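Single chain ahead, written as structure tokens, the form predicted alone.
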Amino acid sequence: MRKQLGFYIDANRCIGCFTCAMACKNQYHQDIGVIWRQVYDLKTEIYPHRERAFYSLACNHCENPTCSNVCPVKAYYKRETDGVVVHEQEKCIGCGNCIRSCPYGAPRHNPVLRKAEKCSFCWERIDSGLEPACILSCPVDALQLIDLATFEEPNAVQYPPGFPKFTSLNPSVRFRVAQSPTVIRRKRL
């Protein structure tokens, strides 16, 4: 398998602090209302405990990215070296095809620029030997950079409950599903 970078999201570690989302906004100085990384609270149908669980999601840098396939001006490309899907905003004409086509909602509309935008995995930072801003900022290592060609985590899943399953896209994200809390009761004397 060729090198394919992806995100590993450990729902057991994530505390829902939004530091990853804020680091992304700070890195790219996104306009108000433009969010490339979002932290989702798992609904009680998925995680029915009083303790909360979260998924921090952005672009999944799919093996077969629909955003790239539907773009009429080739504003997207997939890097050969690491599989990162990059959006070239200067080429974008703001048609919205990518926004309507991505089932994960990764491309977002920037109302100021009237163009699409999305996470490009901080490819500039990666090329400089740095981690993406979201990963670097996570205080509990719940968000990690992985190479799917060498990633071996037996408990990782690609499609956990609550994450849409689109096998034809093959999203480059893996999850560690939130575990049920351990219940400890006092012994009756």
Contents of the next structure:
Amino acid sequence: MRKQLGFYIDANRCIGCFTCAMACKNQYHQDIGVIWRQVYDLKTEIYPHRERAFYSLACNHCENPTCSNVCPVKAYYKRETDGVVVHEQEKCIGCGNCIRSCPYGAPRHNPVLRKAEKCSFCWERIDSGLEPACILSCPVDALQLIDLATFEEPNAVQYPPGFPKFTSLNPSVRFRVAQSPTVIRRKRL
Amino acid sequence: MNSMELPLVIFTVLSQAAIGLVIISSIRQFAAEGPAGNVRGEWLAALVLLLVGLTASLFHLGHPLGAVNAVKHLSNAWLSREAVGVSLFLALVIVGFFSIKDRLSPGLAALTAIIGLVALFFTAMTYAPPGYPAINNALPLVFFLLTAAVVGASVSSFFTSQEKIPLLRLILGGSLAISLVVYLTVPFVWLSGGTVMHQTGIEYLTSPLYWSRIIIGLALPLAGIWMSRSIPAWIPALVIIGEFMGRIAFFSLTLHASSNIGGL
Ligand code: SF4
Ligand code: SF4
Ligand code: SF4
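Now show me the form predicted together with its partner chain, since the one above was the form predicted alone.
What follows is the entire complex, opening with the chain shown before.
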């Protein structure tokens, strides 16, 4: 398999602090209302415990990106070298087709520029040998950069409950699901 | 529905109306005995509907001047194919309009109708993306074909000769009846799907817009045709209003897959 960068999301570690989302915001200063990385709360039907569980999600840099397939002006391309899906905003005419099409809600509408935009996987940082801002910022190492060509983690899953399953896109993410907390009860005397 | 989608409502309904009108006009001219009616007026109406729809479609772009670039991705993007299909249809409608004497040549009528159907298919594929599981299938195609049929047949009644009213009544009545069945069934089918599809079904069934559209745009016109021997002018008016309501429902009530991230 060719090199394909992806995010490893450790829902067992994530504490839902939003530092990753803020790091993204600090890095790119997106306009108000534009969010590239979002931390989603798992609903109680999936994780019914008081210590809640979260998925920190951005663009999944899919193997078969629908955003790119539907864009009429070819404003997206997938990098040969590492599979990162790049949006070239200067080409975008703001038709909204990628926003409608991506089931993960990754491309967002920028009301100021009247164009779409999304997570770039910090490809400029990657090309300089740095980690993406979100990964670097996570205080508990719940986000990691992986190469799916070499990634071997038997317990990792691609479509945990709460993450939309679109096999035709083959999103480049892997998860460690959140474990149930250990409940310690006092023995009855 | 966000403000960017209103132009899409106008564009899709009016372009499908134009396609339907051209198809019904061609059927009417050649499939039944009697005078052709006002074919020129009919094609002019199709042209005006299409031009208004296309103008509206520009307003859904953040950068309307970039619209010409929208044909760059013919290899993959249905929207690029749609742009080409609709432009080709527009060109044929213009040529058709200027070449009409009393009738239109059957070859040109058939070609325009076929290209219109192809353009409608491309539009349907554009609006069936993975992001909306309830319509990531053949439903947009069915919905859009029905719009073309009901609006085309009802507007065509303004241009037909009396002899051909029974034919139009048959087409309009049949397509209204099919629409009624389809629109009443689909939300219940969605209820048996995954969470987002199910939720879309609930959104529809609990929406006054959906029920008003069924009554105003489908049930009343169908009853009207049933009871009168002709197609009174209020029927096309109600059908068009109903189609606009239905399309607003299509764009505003259908839920996006990302709305359920974190849920089952
Ligand atoms: S997650 Fe969405 S925006 Fe990102 S590559 Fe996949 S389809 Fe494109
Ligand atoms: S909004 Fe921009 S990037 Fe998205 S499909 Fe349209 S032109 Fe392409
Ligand atoms: S910074 Fe880390 S722990 Fe905090 S929300 Fe993001 S992934 Fe979770």
